[in-house]
Each structure stands twice: as C-alpha cells, then as structure tokens.
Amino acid sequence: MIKRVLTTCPYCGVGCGFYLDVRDGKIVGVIPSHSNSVSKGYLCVKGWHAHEPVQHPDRLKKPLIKQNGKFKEASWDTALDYVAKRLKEIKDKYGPDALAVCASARCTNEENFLMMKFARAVLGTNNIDHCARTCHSATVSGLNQSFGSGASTNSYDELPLMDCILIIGSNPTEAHPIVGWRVRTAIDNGAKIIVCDPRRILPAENADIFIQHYPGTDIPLVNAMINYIVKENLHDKEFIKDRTEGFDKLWEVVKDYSPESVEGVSGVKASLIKEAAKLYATSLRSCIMYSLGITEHIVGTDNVMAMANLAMVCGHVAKEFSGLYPMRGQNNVQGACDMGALPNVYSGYQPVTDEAARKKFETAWGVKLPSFAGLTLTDMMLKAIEGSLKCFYIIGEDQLRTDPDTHMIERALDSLEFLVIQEIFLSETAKKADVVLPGASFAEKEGTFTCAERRFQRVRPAIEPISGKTDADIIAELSRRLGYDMESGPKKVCDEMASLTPLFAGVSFERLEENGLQWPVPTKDHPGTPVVHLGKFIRGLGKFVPVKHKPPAEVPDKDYPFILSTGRILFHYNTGTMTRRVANLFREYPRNFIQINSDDAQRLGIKKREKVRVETRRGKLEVLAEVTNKIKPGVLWMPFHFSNEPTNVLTNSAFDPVCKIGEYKACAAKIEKIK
C-alpha cells in the first residue's frame, strides 16, 4: 500500500509542492500537488527526480571523526560529547568570537531559528551567516535602503496577467523553470518580454526586445533607460511626488547617462536601450524579475537598488501587477535569511544592535546577548587566514565547491582548528572536517520553508531519519550538552519564532496546512500579504539612491583578454551533490563545459566539443567547448555544478563592501586549445 506525503520541493526557491510517495518506508516517487497555489500541478526535471537522492547509497548514515588523517565511524553519544568539548576548551580559551556558524538554506525555518538561537544563547556570538551572502545578500542589502524590506514585493499569481516582464540577470526557464512557465503563460496572454542578458537565453528567443550587454554594465543600462525615461516625460510624477524622496539626487547622476553615452560601455545601441525603456515604462502592468546576474558583482547593491529606481521612477511598485522578483536560488534562503541567519539581524530583521530588540531575546532565553554585529561569511573565510577565526560550525553547505575562488577557500579551511560539517552527503568541504555529522533531508523533517514570493510553506516528513537524527535535533543536542536546554521540536520552535517576530507574529503549523501565508503576518488572523508597500513603503517613502557605473574588479586586458560568467543550467542544481546522483539528470550533462562566441573559436582555432584550457589570475581549468552564437563576442560562460571540474577554482573573490557578496559574474580570463 502507498502512503502519499505532501511537502515542498528541496531545490529552487520557487516552492512547488507534490507528494512523495512511500511504500515499505521506502519512498518510490513524485506526484505534484494540483492544489499549490504556486506550481499548480507542475513540476520541473529536478523536481520529478526530487527523491532519488534521498535514499542513494552514498548517503552518510553515521557521525564520521577523523583519525590520523582518515575517518572513523562514532556513535552519535560519542561524535557529539567531542564536539561540544572542542567548542568549549576553544570558546574558553580564545573567546565566543573565535568560532562561527553556518547555517543553511536547505534547512527549515525552524532548524535555521535554532541555528541563530545556538550561535547567539550558546555560543555567545554573533558570527552567523549562510549561502544568502553569496546570492542574494545584495536584494537584502539593496531593497532594503530602497524600499525598507529586501524581498520579492509581488506573489508569482500576478505574473501571467502582466502587460511587460523585464528579466534581467535572470534565466527562469532554467533556473526557476515553473517561473518560467509563468513567464509563457504571460506571452501568450499577450505580454511583452524584455530579455537584458549575456547570452542569448531561452527566454531571449521570446523576447519582443533581447539586450546583449557585457556582463558588470547593468547600471549604465539601466541609468540610460531611466535618462530617456525623464527626458521623454514618461515618468510617474505624481507616485514620484506622493511616494517616494531623493529623486533630484537620482536625476543629478542618471542626466549624465543618456543611451547614446552608455553605447561603447555596454556593447549596446541606443536605439535599442530607448525601446526598452519606453516599453516598460509606457506598460500598464510592468514588472522587473532578476537574479543572481545583477547580486553577484563587486556593485551588487548598486545594481539591485538600481532596478528599485528604474521601478519608481514609472511607479511600476507597490502596487498590484507592478513590482519587483528577485528570483532565489535555494528552496529556503529567503526563510534563512528571515529566521536571522545573518551577522546583523535576529529572526524577522530586527537589528542585534537594537537596544528593545536584543533584550527581548535575552529575556526569553535568559542568557546575556552580544550586541553588535558578528562577521559575515567572507569576512570569516578572511579572518580564518589571518588565524583570529578557530573554529567553524557548517550545516548544509559545500563552501569549498559554492564560494569563488576556491584555493583562498581552501587556505581558510586548512588554517582553522576544528571544522565540524552537518551534511547528508560526504561533500568537498566535508572531506576536510574534523567531524561529520550526518543531517537529515527534506524528507525526513517536519518544518517550514519560505520561498521566493514570501510565502511559508509546510514540509512533511515521508520517512524516518537515515542516520537516526534531524538536523534539529542534532542542534538541540549539541547546545544541552554545552549547558543550554533547547526545545527542538517543529511545531514549538515555530511558535517561540512567531512569538518573537512581530513580522511572523501570525504563522502557526495551523495556518499553513492549505497553502502556506506570504508575509508580513503580523497577528493569527491576518491573512497574509500577497502585494507589499500598498500604499506605503515599508521605510515609509520609497528612496531614490543614485549610483553610478564602476567596472568590475577585473576587466580584459592583453593577458586574459575574455570576461568570465557563470551561471545554472536546467538538468543541475548548485554544486551537483544531489543532481549528479540522479541517473537520468547525470546522463544529460555527465561533466562541466564552456560556452564561447563562434567567431572567438573561429579566431582561436577552438571545434566544437574539443578540450580547452580556461585559465583565470586564480586557477586553470580543463572542460569542453561548447561554440555558440548565443553568447556575445568576448565573453565566455561556464555552468558550476560540477565538483571534478569546478568553475569556482577560477573566479573571483573580490566583493561587494555593503554586503560582501562575491564577484562571480566578471572575471578577467584566457581561452586556449589544448595542442
């Protein structure tokens, strides 16, 4: 007999829902949910695979210790009196500052808030953060001075009645395909598509206008669409008046930006630039919809705040049918981001510098709060080198595969003095632990995630724990033998973070068995918030916040002539850790690759499907060359889901200063046919 289970989808920040299937406690396949509100009966090629990884051979089933160099299996009693031993003598010998957490976005809610909860009442530091940092810490940071919140303002329903959908720095049919079946629907309702990318996407080729600019020149192009924009009296005045401030200081920077100045710069004419900018300015119904090609840039703030400009100065926000989506790459990194895995905020982005919000926490948990600011992510990989970060505590993240520039990530790890990895699968960054513990997957823990659009959704379990232990319990059983009693249980952990949050004041395991609540939700008979900043931004008048170009920190030059991108492909997910091991995902794209203009080849002497060298100031790659006119000339691409072949070996470390966000989207590189 089959028991059905509905949960949500582990991969993109979408947030699909189907049923996982289970027989004998084993689970033996996908159905989708007809009756999520967001997918709506579909599923994309990861999603249908979803629980092949659950139950693969290679899962780690038991806590792993290293020996002399090589692991050895432990009892859970014995893994974890190690681990809450070596935490103590390094928190007692070199301060609470000394060691630092991880969370994840592919945890629940609830295990992220007992992460933040452990770091802060436990350890005693401020020093947690997770993969938001390297996404979309710039939405975050960017939307946030905008608007006063860093979030999509707008719910995917709306999308296919749209008049114009601008997608730039985004490539929803492969990354977020069931956005992208939105965005189909929407064109065959009518809508017009603005594609500003790179290469030419699928999307591109639906497109009513595809803008090629070169990768790190989005705020020329969009200071030249908001130039014509003013100058052709095509604005907003009245939402410009009544809504927002700052737009003399905008005009101030934007006047010196007209599309013809901006041509040499972007690679793009200004005819084109124009078309686009009256499109959606003149659009009754225009959204803007980006991703990980605007955030991750030295001016990924810059570029998001950007977008937030474009969208006032046409009042195409804060209202229904008009906003802005930032597109998220991991099924909770908008939940972990709101349950206060960050350095700078406690659950609901209340600041820990905040005198009335830091003793609210300390009375409910009874302990003494630091109050400022711990480090982010790449400052802990920074401050691991310099030799002041001891010890650090990772959930669910491959940092020596995800973060750029994987040899200064590899000096970081090597330079500390225990690293403990929570992780279901024997990851690059596992193999340098001093301890693994096995976590537990989507599918074996009650909880919540968030997606995209804001929404809280419920995740079911299927089948028991393989190792025994959620993730959540392995927390709670690490901070009772430190000497803090923690609940751990889902639905509770839920209600003390609603407890505390007045942002989620009205989220319950109750409330979320339809279809999940998009907040804000501020009491238990709210019923959730489809559309943000309705007749007021959230900081009260939106913010014009002027910024101006500033080339990537590395541009072609005579010895690396060729700017490198990455980005995701349809069939993989992230580093691949689970999508490798998904036969019919792995036949697909079986090894990385590179894509490359066809008169750049041509040039070079580069085939179709021959081994190239890739090299960067950072490393030096062999992959195959996939030779394409869909990518501009001189720029080159490579997907990063491959752990043998890793793209990230090659890009750059340089970061954004507001958020510290990496550059992985502009690179200096060299090309070369391997003789």
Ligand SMILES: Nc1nc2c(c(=O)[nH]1)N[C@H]1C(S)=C(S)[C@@H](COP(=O)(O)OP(=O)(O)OC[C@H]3O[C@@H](n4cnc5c(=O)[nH]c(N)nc54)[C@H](O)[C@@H]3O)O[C@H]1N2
Given for the second form:
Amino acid sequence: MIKRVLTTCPYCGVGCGFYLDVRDGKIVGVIPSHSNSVSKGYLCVKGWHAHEPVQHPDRLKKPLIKQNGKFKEASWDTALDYVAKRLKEIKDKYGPDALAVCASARCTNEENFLMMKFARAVLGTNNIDHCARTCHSATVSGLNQSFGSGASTNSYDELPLMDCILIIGSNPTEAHPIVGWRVRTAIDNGAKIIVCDPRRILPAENADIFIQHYPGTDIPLVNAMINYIVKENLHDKEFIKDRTEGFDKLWEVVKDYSPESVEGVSGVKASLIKEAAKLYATSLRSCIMYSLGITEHIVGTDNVMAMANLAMVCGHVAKEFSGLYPMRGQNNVQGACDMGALPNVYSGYQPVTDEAARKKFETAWGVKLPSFAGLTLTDMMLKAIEGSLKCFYIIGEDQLRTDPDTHMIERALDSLEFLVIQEIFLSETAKKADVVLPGASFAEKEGTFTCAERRFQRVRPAIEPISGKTDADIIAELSRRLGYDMESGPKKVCDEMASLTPLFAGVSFERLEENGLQWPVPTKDHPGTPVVHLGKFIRGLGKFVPVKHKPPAEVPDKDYPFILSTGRILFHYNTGTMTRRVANLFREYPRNFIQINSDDAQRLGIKKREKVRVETRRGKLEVLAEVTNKIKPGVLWMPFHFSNEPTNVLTNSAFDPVCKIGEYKACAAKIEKIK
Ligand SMILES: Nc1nc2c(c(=O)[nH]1)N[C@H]1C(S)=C(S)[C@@H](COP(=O)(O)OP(=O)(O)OC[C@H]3O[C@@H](n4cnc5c(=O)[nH]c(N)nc54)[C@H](O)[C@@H]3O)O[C@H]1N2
Ligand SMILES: Nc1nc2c(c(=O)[nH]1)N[C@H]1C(S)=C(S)[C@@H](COP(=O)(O)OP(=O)(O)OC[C@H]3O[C@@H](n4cnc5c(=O)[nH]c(N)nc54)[C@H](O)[C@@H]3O)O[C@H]1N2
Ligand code: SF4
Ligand SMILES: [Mo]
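If the one shown is the form predicted alone, what is the structure of the form predicted in complex with the ligand?
Next comes the full complex, this chain leading.
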C-alpha cells in the first residue's frame, strides 16, 4: 500500500507542491501536484529528489554532547537538561542579552513563531534573527521605506501575461526554476525581456535586451534609465501626482545621471540603457524581477529603493500585471520574517518598540518582554568576537559556510562560551557546537511555509521524526525545562499566531487546505491578496527616495585586479548539506569552480578545467577554472555550495549600514595559475 502525502518543497522560495509516496514507513518517491496553484504539475530537479536527503544515512538521530573536543551520543533527557542548565547559567551570570537565537528559514512558520517566542518570552531577549539578514533584508528595509511593506507586490500567475519583464540581479532559471518557467511562458506569449546581469545567464540568451554591467553598478544604471525616461517624457505624471511623494527630490539627484555619464562606471553603452528604459517604460504591463544581485551589496537598501523609484516613475506598480517581484530565496524565508524571527518586530511586522504591540504579547504570553530591538545576525557575530555575546542557539543554518568571511565567523563561534546547533546533518557549523540537537526535516512535520508570492501553504508529515522529535518539540521541551510551558502543536500555534497578528488574522490550517492563502489576510472570510498596494500604498503615498552611486567596499586594484561575485547553480542548494547527498545532483556538480573570461584566462595561461588559486584579502582557495565568454573581462564568479572548497573564505563581510546585509556580490580578488 502506498500512502500519498501532499506537501510543499523544502528548497527554494517558489513553493512548489508535491506528494511524497510512502511505503512501509519509507518515502519512495516524489510526484508533482497538478492542482497546486504555484507549480501546476511542474518541479525542478531538486524538487524531484527532495525525499532523498530525508532518509540519508548521515541524518543526525541522537543528540550529541562535546566532551574533551569529541562528540558523544546522549539521550534526549540528558541533552535537554544540560542545554537548559547552561542557558540558565549564562542568563543568570551575564543577563538575557548575552544570549542569541538564530531561527531557520528552512523550518515552518509555526516553528519560527515558537523560536521567536522562545527568545523573547523564555530567554528574555530580542536577539533573534535568521538568514534573511544575508538575503533580502535590503528588500525589507528598502521597500518598507518606499511602499510600507517589504514583500512581493504581485503574484506568479501574472507573469505569463506581462508585456515586459525586467530581470535584474536575479537568475530565475537556476534559482527559482518554476518561476523561470513562468518567464519562459511569457516569452512564448510575446513578452519582451530585459536582463541586467554581470553574467550572460540563461534568461539573457532569450532576452530582447541584455545589459552586462559590472557588479555593484546598479544605481548608476537604474538612475540613468529614470533620467532618460523623464527627459523623453515617458514618465507617468498622473501616477506620480496622485500616488507618490518626493519626485522633485528624486529628480534633483537623477538629473545628473545621463546614460552617457554612466557608460564608464557601468561598462554599458548609453544607447543600450536608453533602449531598455524605453521598452520598460512604454510597455503596458511591465514588472521588475530582482534578487540578490541587487540586495547583497553595501548599498543593498539603496539598490532596492532604486527599483521602487523606477517602477513608480513609470506607474508600473500598485496594479495588476506590473509591480516588483523580489524573489525570496529559502522555502520559508518570507515566513520566518513574517513570524517575527527578526530582532525588531513580532509576527506581522509589529515593532517590539511599539508599546501597544508589546503589551498585547505580554498579556498573551504572561511575561514582561524587552522593549528595545535586539542584535542582527551580523552584529551577533561581531559581539561574539568582542566578548559580550556568550551563547548562540542556532537552528537550521550553517553560518560557517554561508556567512561572509569564514575566518571571521570561525573566530566568532570560537569566542562563545556555549554553542547549540539544532540540525538535521552534522554541518560545518554543527561541528563547532557544544551540543547538537537533531531536528526533523520537512517530511517529518506538520505546519506551513510561506513562499515568495506571500502564499501560506501546508506542510504535512509523511514519516515519523527520525530523531524522535520535531524542531517544535525541542523548543517546547527546552522552554518547559526553563520554567515556561508553551503549546507546540502546529495547529494551535498557527491559531495563536493568527490571534496576535492582524496581517494574518484570517489564516488557519482549515483555510489553507486547498491552495493556501496570500497575505494580507486580515479576517476569517478575507479571500487573500494577490496584488498589494491597490488604490493606496501600505504607507499611504509611495515615497521616492533618491539614491546615489557608491562603489562596493572593495574595488579592484594592482594587487587584487578582479571583481569577484558569487551565487547559485541549479543543481545545488546553499551549503549543499542536502543536495550534495543526492546522487543525481552531486554527479552533475561534484566540485566548486570559478568562472573567468576567456581573454583573462588566455592572458594568465589558465586552461579549461585547470585548478587555479583564487585569493582575496581574507583568504585563498584552489578550485577548477571554468573558462567562458558568459562573463566580462575583469570579473570572476563562483558558487558557494561546496563545504570542502568554501567560497566564503574569500567574500567580504562589509555590510549595508541600514539592513546589515553582507557584500557577497562584489569584492576584489586575484587569480593565478598553479605552477
Ligand atoms: N538552485 C538553487 N536555487 C536556489 C538557491 C540555491 O542555493 N540553489 N538558494 C535560494 C536562496 S536562499 C536565494 S536567496 C535565491 C537567490 O536567487 P538569485 O538572487 O537569483 O541567485 P544568485 O545566483 O545569488 O544571484 C542572481 C544573479 O545576480 C547576478 N549578480 C551578481 N552581482 C550582481 C550585481 O552587482 N548586479 C546585478 N544586477 N546582478 C548581479 C548574478 O550573476 C546572478 O545571475 O535562490 C534560492 N534558490
Ligand atoms: N558566497 C555567498 N554566500 C552566501 C550567499 C551568496 O549569494 N553568496 N547567499 C546567502 C543567502 S541568500 C542565504 S539564504 C544563506 C543561506 O545560508 P544557510 O541557511 O546557512 O544555508 P542552508 O544550506 O540553507 O542551511 C540550512 C541548514 O539547515 C539544515 N536544515 C534543513 N532543513 C531543516 C529543518 O527542517 N530543521 C533543522 N533543524 N535544520 C534543517 C540543513 O541541513 C542546512 O545545514 O547563504 C548566504 N551565503
Ligand atoms: S523550483 Fe524551488 S520549490 Fe519548486 S521544485 Fe524547484 S526547488 Fe522546489
Ligand atoms: Mo537566501
């Protein structure tokens, strides 16, 4: 007998739906769901193999406690008693803000809600954050200023009907493949595509206009587009007058960014910038799809506001078939933010500094809550090195491989008095822990994920937790040991969350059964919101915030003459802790590599597939060279999915001062042939 369990993909933020086929307590396969409104019967290669890591022999099954530098297996009771005792000791000795929690965008909404409740109500600190910091924190801070809400404005289903899609710093074919398929459908329907990317990515092959600018030059590029649009009188005067504020201030700045004036810095011909600007502005249904090429810079927030400025100047937002698609990355990074796994807000973006909101949570939870914002993930690492952060509880994240500047992160983790990791595999970060608690994968638990189009969708268990406990069980049992009883049943947690969160007040498991719901869902009979800001921006008027070009923190010089950028490939997912354990994916890409332009390679005597040495001011690495014309001379590019050849020893930890996102997308590097 085969049991078929409908659930949601645990990898990227697209949020595809599939069935897990279970026979004799074992998952034997994945079958796409045709009725799922996100994926409509399609899956990418990672989704098709999503069950394989779940039952891999390397899965952690028992808690591990480090003694004299070596892990020893322990019973759940021993491990949880020990963790609770150490957390309490540290809190008593140094105060609650010496502790921090890193929540997980791989876990469910309900688990993230419990994690933030654990940090705030049990440990007594707002020091909670997660990988959105490294990802789309710039979207949250930027779009909040421009529109009043930092999420995608529109839905996937509008994409195939667009007239023009501007894809900038986003590689949907590899990073969001089922959205990439929607873009492909749009092309088939006659849509015009503009791609702005330092690399000739696959969408560029099908684009009407391909702009290959240097990494870190998006502001000059976009300001020049706005400059041309206004000069040619292609802007939407009515929209600007009725729906926005600050246009004059914007013009004061962009008037100096003529397309000709940015040719040098961006490496793009003025005529091409004009062509792109005209196409985007004059198409009836135009949207912008952007992702980390925009956010992962020291000017991430400014870059995002530049996107909003361009959309508002043309009136291509706050209506159906237009808008901004910030492509959220992890399966539940939208949800982890929504649930308040952030240092400054509770669920639904209610500020911890807002007295009424805080009182509401204090009453519901029966405890006094801290009234000032906690530390961001970026600052947690700095405070650990400095010595004021003593204890870190990390759930489902591998910072030692994913945060920028690995050597610095290692110093931070080594400085802690106590490190707990809740993981499903012994990741590189987990190896540093004092205690490792084995969590459960998506296939072992009940709950919801929220995908990049703001859609809550159900996650359902196909098998029992392999370690005996879900992530929610672990948090609740620790809380109990620390003297605080919390409800951990996913359905009850969802109801509690809805009752405390106006933005999601209408969400419940029952209402999500069929095809989920897109927030805002303010009431129990509200049908969900495919397009936001209709009629009125969440903040009232859309705000033009003028932004100026600032080069990356590190630019090429005599010693490090290349710009190194990093990102993703289709077959692997982030650290690869899961995808490197899937034979079919591993076979495609077993090793790290670096893309280098053919002319540069020839000049340096570097041959195809040859091992080369890459070096930055922070570290060096030997990897295989991929000699290609998909990248400009002077630019290098690497993925970061390979823990034994860790790209982040090279990247720069310089960060955006507003949202604290690291600059993964541009640093200075050198590359040489190994003699
Ligand atoms: N297969 C796969 N899919 C994934 C992931 C994965 O690891 N593997 N991870 C998920 C996660 S967590 C995320 S956040 C998303 C990320 O999704 P994306 O942001 O789409 O992925 P990236 O490859 O990081 O970067 C996108 C593009 O930015 C370009 N770029 C680099 N520098 C610049 C720049 O300065 N300006 C501009 N305009 N472009 C630049 C790169 O060449 C690249 O094509 O993907 C999600 N999906
Ligand atoms: N060079 C470079 N580095 C980058 C980026 C880049 O573009 N370039 N992008 C950054 C971005 S956008 C992101 S989002 C981060 C991602 O950084 P991470 O979040 O650290 O990367 P993941 O591989 O997704 O790690 C998640 C871990 O969670 C575990 N896990 C999966 N499911 C569960 C679960 O249900 N429960 C528990 N307890 N654990 C689970 C996995 O085994 C894995 O080890 O990387 C960042 N790092
Ligand atoms: S596109 Fe994303 S959500 Fe869909 S199957 Fe692939 S990894 Fe999973
Ligand atoms: Mo991400």
